[in-house]
Every structure is written in C-alpha cells, then in structure tokens.
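A single chain comes next, written as structure tokens; it is the form predicted alone.
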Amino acid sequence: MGECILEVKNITKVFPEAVALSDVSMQFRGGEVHALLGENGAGKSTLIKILCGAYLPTEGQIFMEGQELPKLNVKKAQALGIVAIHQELNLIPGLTVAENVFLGKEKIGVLGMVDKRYTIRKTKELFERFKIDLDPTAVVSNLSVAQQQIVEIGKALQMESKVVILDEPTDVLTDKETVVLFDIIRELKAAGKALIYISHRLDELPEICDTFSVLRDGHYMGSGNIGDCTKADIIRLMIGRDLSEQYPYVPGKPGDVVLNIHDVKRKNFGDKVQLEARSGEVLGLYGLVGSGRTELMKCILGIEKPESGEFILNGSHFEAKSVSKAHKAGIYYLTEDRKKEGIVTNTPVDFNMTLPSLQEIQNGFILSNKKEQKLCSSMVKQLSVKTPSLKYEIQQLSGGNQQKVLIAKALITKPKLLILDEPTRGIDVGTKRDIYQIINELKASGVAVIVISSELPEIMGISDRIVVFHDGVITGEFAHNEATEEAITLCAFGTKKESVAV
C-alpha cells in the first residue's frame, strides 16, 4: 500500500437547501485505484468539487502529502496536481490533440508564436511513456468519445498530476475501449499516482480498483478492499438494504400492435427491418455501439429519414416530420444524452417537466401556475424525485433524479409508445430499480415500451421480447424465457439466431 497522498478529515458541506456532506473522512494513496461509490445524490460530486477547489467545505480539513490546504481553490488544486476527468469532457473540438493537451501551457517561441513542433513532440513523448496510441496532430472533433477521453487523460498527465479523479469513465465506452482505458489506468497506478474512480458499474470494480469508500445521503458508510467484499456487500452499504431482486420482472400481457416497422431501410445502413411493438409489453433492443438501434428509432420521430419502408401506428400509415408531431401522435422518445438533449440547464424542475405539454397547464390562452404545481407535485411524488423544490435548478439534481424528471416529462404527454434510450446510464443501482418499477407500471397500464440498452443483463432482466441488431440488420429475436447471454452476444456480433443454439 502506497503513501497517503490526499486526505479529507471531517468534511461537512452545507447548502441553503440541504446538507450535502456530513463529517466525511477518507484517505487516497499513491499507486492505488480507490472506488468512490454511492447512489445518485449521495455526495460524491460535492466531495470531488471540494477536492478540486470548486467548493469550500463548511467544516473539515484537506491534506495533501501531510500539508493542510486551507481555502483550496481550482487554480491551487491544479498546481498541486489534483485533476478531475469529468463525464462532460472539457476539450476544444477545433484544436488538435497536442494543442488540447498543452492548452494554457504552450511554449512560446522568439517571435511570440506558439512552438507547435515542441507541443507535438512533447505530446508524442508523453503518450509513448504511458503507451497511449493516439496521433497528436489529429483534430479532436474527428475523434471518438473514447479517444477524446484519452486526450483528457493526456492533459492530466501533462500537468504532472498526483491525484487523478475519473468520473464514470466507462459510461459511453465499448468493451474494447474500456480495455484500453484500463491499461492506461494501470500505467498511472504503476507511476504512483492516486486514482479516485467513480462508477455505477459495480461489476467492473474488481478488475481495476483496489479499495473503495461508500457515501450514503452525505454520510461516510465505510471503506475496504475490493477483494474482501461481494457486490451484495457494497450495495448494502450504498442503499442500506439488500437488493435481492435487481430486475423486478413482471410478465407483460401483450395486446394490439401499436407500432409496425415495415421494410424500413436507412441509406447505406443494413437491410430492410421488420419490427412490431405491442401494448402492454417491453420490447428490448440490443446491439453493439453503431448497430443501428437508436438510428431506427430516430426515423420514427422524423429526426432521420429512411430510404424506404413505412411506419404503421395503430393500424394507419404514420410519418413524423417533427418530434412535436410524434408527441401528438402518442410517441415519446427519451434521449440517451441526458445532458445535451434532455434537460434544459439553468431552468427549474417544473419547467423541464411541463415543457412539451403546456396545453395540460393552460387556462384558456394563459399558463396556470396552480395547474403546473399540482401536476408536477403529483409526478414528483409518483416517481419519488428527490428535489428541494419544484423551482430548484434541474442541473443541481443528481443524475438519477434528473432522469426521473425526464421520465415525468414523458409521462405527462400520455404516450401510447414510449421509447427509452439507455434509461439507466450513469444511474445508481437503487434508482435503476425505481426506473424498472416505473417501466413495469407503464406496461401494466397498456403502454408499449421500447428500451434500448447496451447493458445486456438489463435488457434480459426487464424485456418481454429482445431484438438484436448488427450493422442495421436484425440478427435475432428472443422471448424473455429463452434469452441467454451467449446467444444474444453471438447475434450482436453478426451471427443469425438460426445458427445459434438457444
């Protein structure tokens, strides 16, 4: 076990509306990957912001290599080598990899110009040292999300960081990209850096993490070695109870066909697709990133246009030329990108809930604040949204509660067909189960639910039927009771179901 590099003692953070952290103490050691765990709203983000100097603690102390850091600010934290790589990447798309890595740290030549050759050379040396396979001259906008994340890591390495905080680093990565990221983390660990690793994917922790600490409702619940605990032990610390049934599956009662996708083909993508979604069931769509699941759903909404085929909604031809037309027809799509396409930042919870359904809160031509408050209060109670008030800015809520607000927004439109794209991405296990219960209630009420997910256990756990995509082609369809991980995975890699032993 390495030396303690960073330590927090008795940290408390009080906001006007809530106590975010209460008497929290932790140590982070060099050469160690320390998992910081907890449900959404447990206080992880607040603690990270304190470590990075964005927030001052109300009470408590921070120590770096034994020296107390009073009144820590962002600039001082970076100078000391505390770097956070957040879910929302902080890169300039139009610049190259090298320019982003050395942004603000450029070498200026004799004529007052940036020495680009120096920047490229130093970036190449840095990447070779940590076995990063990335072209320093590549423009960031042309890189995949995984590659952009590696650029962020490069920025942290260039700063000679001592503490690297990774916030949900595998959230949007494929399995292959995750392997690359883990190799880089191991190089950082071998270099003696202290790594703080935040993730809701508990299954990946034993592979990359050494130790863990758990927060619950702002309180420190305990720490330990990853190898000494089971997943159930950690979940019990996180939520205060056993999670005996992670996927509370209730068999659906399929009714009429709500949506019929008939011979739909996207240009330069796969083959003709035939698909049905019925009332009272959950249809799960599974496939690797780029398999065409989301793209097909966006064709229904009119966001993308198919080359051929048609959509039949409740027995009649349907062509959505806009998202609002789809809403009026009873179709609602909940985006996978909550931050960019879901919430409206800097606006309150009630505004986000009612934005597509203003007719529900009108008195004639005037919006009724009373109707809005009554409707939103009902949804907050129904979905167990944790928010200090309806006027609280949505961006200040945890990711899980933001997602519940977006589900509430969808439900207020009274959809007949609800499409949920990665509905539990970046959400803790307790909130995931809440969302699965909501899905069960929706299908019991006769709504047709389509769930797109990259998490195979989730798709298998909540779906009545599972359709697997590969390169825009449906390679298999499975009933709930016949689906196996092996069969679905084979189909996801292009093997047709008829060639798979089920």
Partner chain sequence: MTLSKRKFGGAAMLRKYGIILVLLVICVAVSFMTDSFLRPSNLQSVARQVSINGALSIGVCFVILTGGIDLSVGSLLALTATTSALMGESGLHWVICILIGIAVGLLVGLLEGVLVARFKIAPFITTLATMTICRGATQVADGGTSVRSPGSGFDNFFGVGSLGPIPMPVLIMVVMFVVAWFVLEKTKFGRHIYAVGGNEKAAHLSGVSPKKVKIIVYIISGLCCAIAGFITCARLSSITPTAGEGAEMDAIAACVLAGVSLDGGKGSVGLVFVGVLIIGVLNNALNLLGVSSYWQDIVKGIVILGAVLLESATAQRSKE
Given for the second form:
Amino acid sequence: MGECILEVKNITKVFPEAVALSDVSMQFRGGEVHALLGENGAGKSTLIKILCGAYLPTEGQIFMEGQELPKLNVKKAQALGIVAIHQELNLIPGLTVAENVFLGKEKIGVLGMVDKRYTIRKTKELFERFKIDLDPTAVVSNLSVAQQQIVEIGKALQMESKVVILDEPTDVLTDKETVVLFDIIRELKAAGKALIYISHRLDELPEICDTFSVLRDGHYMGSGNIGDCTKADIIRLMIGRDLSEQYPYVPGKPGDVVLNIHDVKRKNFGDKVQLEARSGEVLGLYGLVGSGRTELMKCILGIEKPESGEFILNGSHFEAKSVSKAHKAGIYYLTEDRKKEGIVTNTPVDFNMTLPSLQEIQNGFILSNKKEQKLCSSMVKQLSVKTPSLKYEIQQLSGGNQQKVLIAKALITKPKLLILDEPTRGIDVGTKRDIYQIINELKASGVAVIVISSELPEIMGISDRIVVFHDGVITGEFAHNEATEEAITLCAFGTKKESVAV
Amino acid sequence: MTLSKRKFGGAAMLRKYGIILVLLVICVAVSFMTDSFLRPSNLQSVARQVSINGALSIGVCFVILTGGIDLSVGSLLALTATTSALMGESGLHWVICILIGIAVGLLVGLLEGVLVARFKIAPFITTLATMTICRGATQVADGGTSVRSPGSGFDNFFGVGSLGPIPMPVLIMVVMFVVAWFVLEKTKFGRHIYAVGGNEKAAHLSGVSPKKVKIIVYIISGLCCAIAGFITCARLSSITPTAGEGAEMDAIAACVLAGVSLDGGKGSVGLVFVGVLIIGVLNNALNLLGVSSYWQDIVKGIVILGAVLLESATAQRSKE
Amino acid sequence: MKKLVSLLLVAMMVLAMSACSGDDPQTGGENQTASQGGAGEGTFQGNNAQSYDTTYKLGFCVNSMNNPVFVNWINYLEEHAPNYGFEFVYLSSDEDSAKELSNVEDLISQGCDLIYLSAVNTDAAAATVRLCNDAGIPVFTIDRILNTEECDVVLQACTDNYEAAKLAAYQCVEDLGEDGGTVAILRGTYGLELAQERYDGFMSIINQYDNIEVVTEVYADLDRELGYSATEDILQAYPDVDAIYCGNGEMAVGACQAIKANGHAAGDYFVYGFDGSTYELELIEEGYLSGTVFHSFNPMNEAVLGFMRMYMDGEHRVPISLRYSASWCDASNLEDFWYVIEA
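Could I have the structure of this protein in the form predicted in complex with the partner chain, to go alongside the form predicted alone above?
Every chain and every other molecule in the complex is listed next, the one we just looked at coming first.
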C-alpha cells in the first residue's frame, strides 16, 4: 500500500495494577484502513491513548514519517496531524454545530471577535465535501446521539491530519449515518491518510478495512489482510486461551423454573427476550459491554421499565414494581458497580451487610446490636472476609473483600433467585476462586443463580447454561458441555447460533 | 493494606470527639476570665438560651444526613409559632393551638420533602424558596406586628416553667435529642437515613426508598421548627414578625461543628448537642465579657472555621 | 503533627476571644464619636464628681447600633454614668427580641444591679422585663414605652413624639405657603407606638389645612435603605410632590440620598427629618434637608441617671414617666446644635 506514516516499536505500558501493553510493535500506512482488534482489556484503548499523546509509554518508541517522537503530548500530537475520534463525545451542548467543529480554532476577526460567518461557511463547505447532511447552525443539544457523533467526526475532519483514529465509531450510528461515515473514510483513504479503526463489529470490517492487527492481554498476536482471513481466524487470534482449572465447576441439579422472563422488550432496544432461571442452576449471561443484560435484570427490580412482556415467578405473574417488592419475592440483585451502587461509604461493614435485612436483627422495633454482631460474624466467617473488625468502614477494605461483604449482604436476604452482575470484576485471583466456591454452594442449596459476566473464561467455567446477548437480542444458548469460545464469541458479535459451524 | 488499629484509632478519636475537647477548653478559659460564667443561674440561662437552637438543629441534622439542606427553619419557626399565637387570639385552648402549629410545620415539611424527593428540585433551592414564602406568610398573617402567645399555660409549658430544677425548654430539648439519637442509632429508619445520605443508589438497591426517607426527614424538620417556635414564643410571651431570622445559620453551624458532613451519610446527633452548646457558651461568654455583638460574629466565625479545619485535617489521614 | 495543629487552632480560638474581651467592658468595640474623658475604674470624674459609698452596675440593653442617636446614648451614658457611682456596661440586641432576652439574662448574670432598656419590640420586651422583676432588678426604659400592665418599670423616659412632630408640621405649613401643596410621608415601623405618635402629631396640624394634601404614605421601617427606595418610588409616582416628611433620621437620610441620586438640587423638595443625628445636620448644611426634630436625649439621660441613683439609694418616689419636648433644628439655628454633638 502506501508509505508507513506512523510506527510504534516495542511499546510497553505498565500501570500500578497491571501491565497494559507488552512489547507491541505495529505499522500504520498511508492510504490504508487498519483495524485494531482485541477483547475488552486487550490494550487497544491504552495503545490509542499513547498514540494521541495522552499517555507516555513506559518503554518503546513512536515514529512519525521516520522521525522519532519523544515525549509526545496531546497538543503536539494534534499539531503533527494525529487526530482521534473518541467514543465519548466532547461536544458543548449549548453551542451550534459549526461552533463545536471549530472549537479552539475559531477565526478571530478585526475587532477581536469571533468571525461567525466564516465558521458557518467553512463548516458548510466541509459538510458538502463529505456529504454530511447537517445544519451548521443547529444547536448540538437538539441533535440525536448519532448526529452528535457525526459532528465529532466533522471536528476531526476540520483539522489537518495525517493519521485518523476512529474508536468504535459506528456504535451509536444508524445505517444511514454509517454509509456517510464509510464514504468519509474512503475519501480520507484516497487522500493518503493512515486510518486506524477500532470496532467489535467484525461483520463490518471487510467492507471498510484493509488490514488488521490483533492484541490479546497486552501482547501483539499478529496482523494480516482482511481479505485473506475468515472471521473465525480472527477470533481465534483474539481469544485463544486455555480453559484452566481456575473454575471449579460442579454440575448443577436444575429444579423448577423460578423466574420466567417472557417476551420482555426494552424501549428502542433489541428484541423480545425469553429467559428461564431454574433453582439449583447457574445461568450465565454473556455479551459485550452494552448488550443490555444489566438493564434487563434491572427491569425485574422496577428500575427499568420494559415496553412489553411479563415476568413469571414460580408460575404466577410478578409485578416488577420496586426493589423491595423483588426482595420480598426472594429476588436479589448485586450490582456491577461496587463504588457507585454497592457500598455505603463511611459506614461500617456490619451496617452494609444488614441494610436490606434489618428486620432480622430487630427486637420489636429496636435494632439489636447483639443480633447484628452474631449474624455478621457468622457471615464473615462463612465467606472468609478479611476485615479487622465489623465496625471497620467498608471503603477501607480491598475490592475483593468489599465484594464479599456485598455477597454476604445478598445471602442474608435468603434469596431464591440471586443475580450477580460482574461479581469478580476488579478482584484478585484468590478471591475470585472463593467467590466461585460460594456460587457453587448456593447452587447446591437450591438457589437459582444468574451470573452476568463479560469475561468469557469465567462464564464458561461456572455456568450450567450460557445465554449470549448482542445488542439486546439473544443470539445463542449453550449447555455447559457444548460451549466453545469461538461459538460464544461469534454469538456475542452478532451471529445467531443456528448459523454457526463449529 | 495494613492500617494498624492504633494509628486508625488516634486520628479517628480526635476527629470524632475533638469537638468535646473544644467545648471544655472554651468553658475552662471563660471561667477564668469571668466568675459570672459558672454561677448556677448563668448556666441555667445558657441552657435555656440554647434550647431554641437545639430544637432547630435536630431537624436540620436529620435533613443534612440524607444529603439535603434546610434553609427554611428560621422562617418556619416564625410561621408555626405565629399560627399558634393567632389561634390563641381566636380563643382556642393552648393545646389546640399547639396542634395547629405542629400541623403547619408538618405540612410545610411535607411540601419541601415532596419537592425535593419527587420533583427532584435541589434542596438548597427548594428551602430557599420556602424560607421566603414562610416569612412572607408570617407577615401576612400577623400584619407586621407581634402576636401574643396563647396564654400562660403555653408560656409555662414551653418557656417559663420548670420540672424541679430543670427549665421546661431545656427538658424539651434534651428529650428531643434523646429521641433523635434513639431513632438514628437504634431503629431501621435511622439506618435508612444514613444509607440514603451515604449512597442513595446503593440504598435503593438494598430495598430502601430514598423518596420516602427524604420526605420524612423534612417532615421531622418541620416538627422541630414548630417546637422551636413554641419555645421562642413562650419565652417572650409573644412572637415577633422577625422571629427566627438568621436562626438557620446557627442551626447549620451547630451541625457543621459536630462534624455532620454536608454531603450526607455521616454525623452523630449527640455531637450536634455539643455544637449547640459551643455556640451558646460562646454567645454567653462574649456577652459576659462585654464584647460588642459585631466582634461576637467574628469570633463565632473563627471558631466554626477552626472546628471544620480540625475535622478535615484529621479526616485526610484516614483516607490513606 | 495533626494533633498539634488542632490544639493550636483551639488555642487560637481562645486567644481570639480573650483579645476581644481585653477591651474594657465599658467601652466595648464600637466608637462612632470620640468619647473624651472616659471613666477609669474606681475614679469618678465629671461635673458632679462626688464619691459614693456604693457603686452599682448599670446594664444598658440598646435595641440596635444602627442609628447614630442610639450610639449617642451609649456615649453619653458611658461618660456620665460614673458621675453617679455607676459602672456602665451595654449590649446591643440587633433588632432581635430573642437576643434582647438573652442579653438581659446575661447582664443579670454579670451582676448588674439595674437594667436600662430600649426595647426592640414593646410586646416581647414585657416578658424580658418580667424576668428582671422576678429577680428583683429595677428596670428603666428609654424611647420605647412598655405596657405597665404587663410588667413593672420604675421609670419610662421618652420624647413627647406627638408634640415634637407638630414642629415639623408647622415648618411644613410655613414652607408650602398660602398656595399649599402636596406631601408624602415615610412612616416608621408598623405598630410601633413612637412611630404612630410621630405620624399622628404631624397629621393633627396638617389636617387643619385644606390646601395641603397627603398624596401617599409608605412604611419604611425606620430604615435608611427602605427610606431610599421608598423615596425613589415616590419621586417616580409623584414627581411634583412638594415635601416629604420622614418619621426618623435614618429614613430622612435615605430620602435625601435618593433625591441626590436622581439628580435633583438641594431645595427642590422640602424634606423633614426626626432625630437630629449628625448625618441629618450635615444634610441641613448642604440644603437637602430642610430641618429636623432634635431630641433632648442628653438632658433626659442625665435626669434618668439622677433618678436611678436616687432609686438605688432607697428613695423610690421617682417619677414613673419623663416626657421631654424636642426642638426644631434647621439652617437658621444649626450652630446651636452642633456643639451638643461634639461635646
């Protein structure tokens, strides 16, 4: 293809918690769209941030058109022509499209004031050139998310660029805008720029990308031409992991259906969902971030309101109105966001543990300290929570122990259906194993367990059944024994199970 | 993470109970500067003087614990007392007048709670508005003049009377503090208050209704304003149109001194009592020493700043 | 380290307090006009210097410090009370009845033998005075009359506001001349008796003249800011008004400031004040204020001090009320009144 415009050599990035990138080398050529692929946590965003100057690599070098770039920062990167279109929109809602496109680069007129007409004219020209159908004088807050993304793209187009990075650009776009985007990309390609394209929508890659590189766990796994590879090949490069003994699987003895989710559909999202959770069984819900699993579960708590469908609990209709109603029915949901929705900071461990179950420690209407201490000590023992005392403030504990406290909190409510959302996120390996044990014990005692996880090995390791979601639609269901990584991943990327050839 | 118990204990103790030390130091210092301070009659009058702020600060404490704020307490104090007094003028028995005054306090509290919890209007704005409305309503009701209290029965119960050696306002205030402590420490509802203030979303997912909790604390605040209003009215046998002006500041200051976090979820009502005492002792001391009222405000401000710095200085440590 | 910082802070607070109280309790912190010849402890100077066997502590509770008239009382009493064998202390209630009660309680705690009170609100003050009655401490009042059915007061001193207001009315009649004219009135706090008297006295004369019309009355609460904004509104609504009568000095000053701010010259309007504060006298000199009622507070306070001494010495047959007449002060006799202030 074209000349190599941007090159990274032996890039390593070490964070206090983990090594994000390890000895990664890649080349990005002009006139070429290069896909950067990998699972969640593979290191793609870290690499992009290094290219944009937001992070400094711990080791390694960056070369731009043969010249080494030491100590790159955001301003320098932009000045050199490295332009990024991020997933998070950086627009000012109160300003117009044109003002946002030219933000920071306004033309100052004679009297020191911003030349508005120039801005609008130039924006119009830009949009005409790239066939973008947007009014430059429209106020950004009135636009749809998809249109806002187009404005973000316009911002990048307005800058002088040699390298254009697109981070999941089609996530929020409808088909119509995607067509416009792809035309823009082709134009940029024809102009000789190097394009780096990140996406988890594998199906769109052949249409727009020329080459690809794969990262896994911070390591560079390989590159190739899109045309030469199958989807399955690419996936194999992305995930090729051994299923190890970290997952103590014990087959469940599924009993009656505890919860039946029937024809439930959320507004403007996905399709009608059918799901069954049985007692004594772990049902794993897998999917990429944004596939709608958490929101579906929150429908049961009355936090999200579906536009259709019903919930059937133990054979009878269940009115999913509130959290306390769900608790009374024996349903407990443990949040994926410990910090924001899980722990009550500045309060002790026992406070957090007993909060949903205060009636258990009451004598009449007075809370009994004795009862509370007894209950909490036994839970701490049962779950091996490492805390100096029950009165320790919960935010002082490690992430893993905080999670154990939250699980204890859930167990005290004696749930019949326990929903665990990303139960081992951000937790060390040892505690992870403890939690898997707990899940097994729950299963054995007849509780119906639903586990939501975005970690494929985990979901495969502990579930009796796996249901895969993609954009709010169930694309596949697997029993523990028939599940394979490739099959599940294909479903997660949108392919329905029937068409999978394993 | 190895936070040794001793290191954790020392800073936390000072942070929590440092304010008691401050009160003791002030009392000791003042008793050296003037011998009027420790006279039993003076201590009694200090206790009576703080009862109004004490009653108000309990309601404010409940609201702040949930992460809210109540700026309307001073105005609501005037409105409830004025309503009771006007009912007294129409000839109703003073107990009925009290019930009507309480009803007004509960209703305004309910309104504030609903605006904050259901309509999600920021507490600062809501109570700023009700503060102005209540003050206006008071002046419409009393026509700009003071109104007599509903009679000597009322005056005795809330103001002038005593149970043995304890003046009634002091007794009422102490009972309120005990009940408040009990509710916050020993009941389900108390836990719910701390949970909503500490992390509303986590509380919700634990089956707590943040809406209900917020509405109820504003109702409690309304009740406290009514009681504070009765005490004010009884002490002076009348209620003036400007009664309670600025009282919200002393109530909030007492909570701040006590280490009640304005973000919610943290604080002990027992220490609020100490905060109330500190402000009362300071006022009394400065009066006894003949310091002009403008210097009094400066000293009070310095003390509050100092106490808050003390709290944040010791809080930093425990974040490590 | 942190413990040291916190202890230092506590020490700072205590120091701050003792620094403030380091002032002699008699002088406090506020000095609007210089008070020469201040009394030291234990020595009594002045015109009627005698040595007394017993010194009594006189506690003065003033309604607020925001009118120079009130500050003048304090200065005068501070200087002259020692002549009568009184140790003088004072506190300001900042227009808050609850604070007034606290202040009086604290004055009693301090060991005051008698209380001199200018009440914030005459109804609410009754309870405060009853407190003193129960403690056996005699109460004297100035300026604001309390209802003696509610409480016991030894002596109530005030200006005869009703008669004094007539002085302003006479001046107004003279200024408007044969053709008469229109008058606007700024009234004091609603429900305050002295404000009512100042209004009634003025009206008792004005009502006799058919050619003088009162176009509007506004309650400006004896406050300068409110007087300012009320006058601005009056000038807008009634630009042809001839005279403005103000129920106290602060409102008169506010009115003159409003007139100045709206670009009018001195003498465009006849403005009458009531109190005789330094600000008013300056405005008379400038010509914006046509004249003011000048209280006889200094001789009044002197008399009150004398009666207080008599009472404390055991002679309880002192008058229950002193009503002093006032003088009219305008450009023609301004020099006569200046010296009183500067004394």
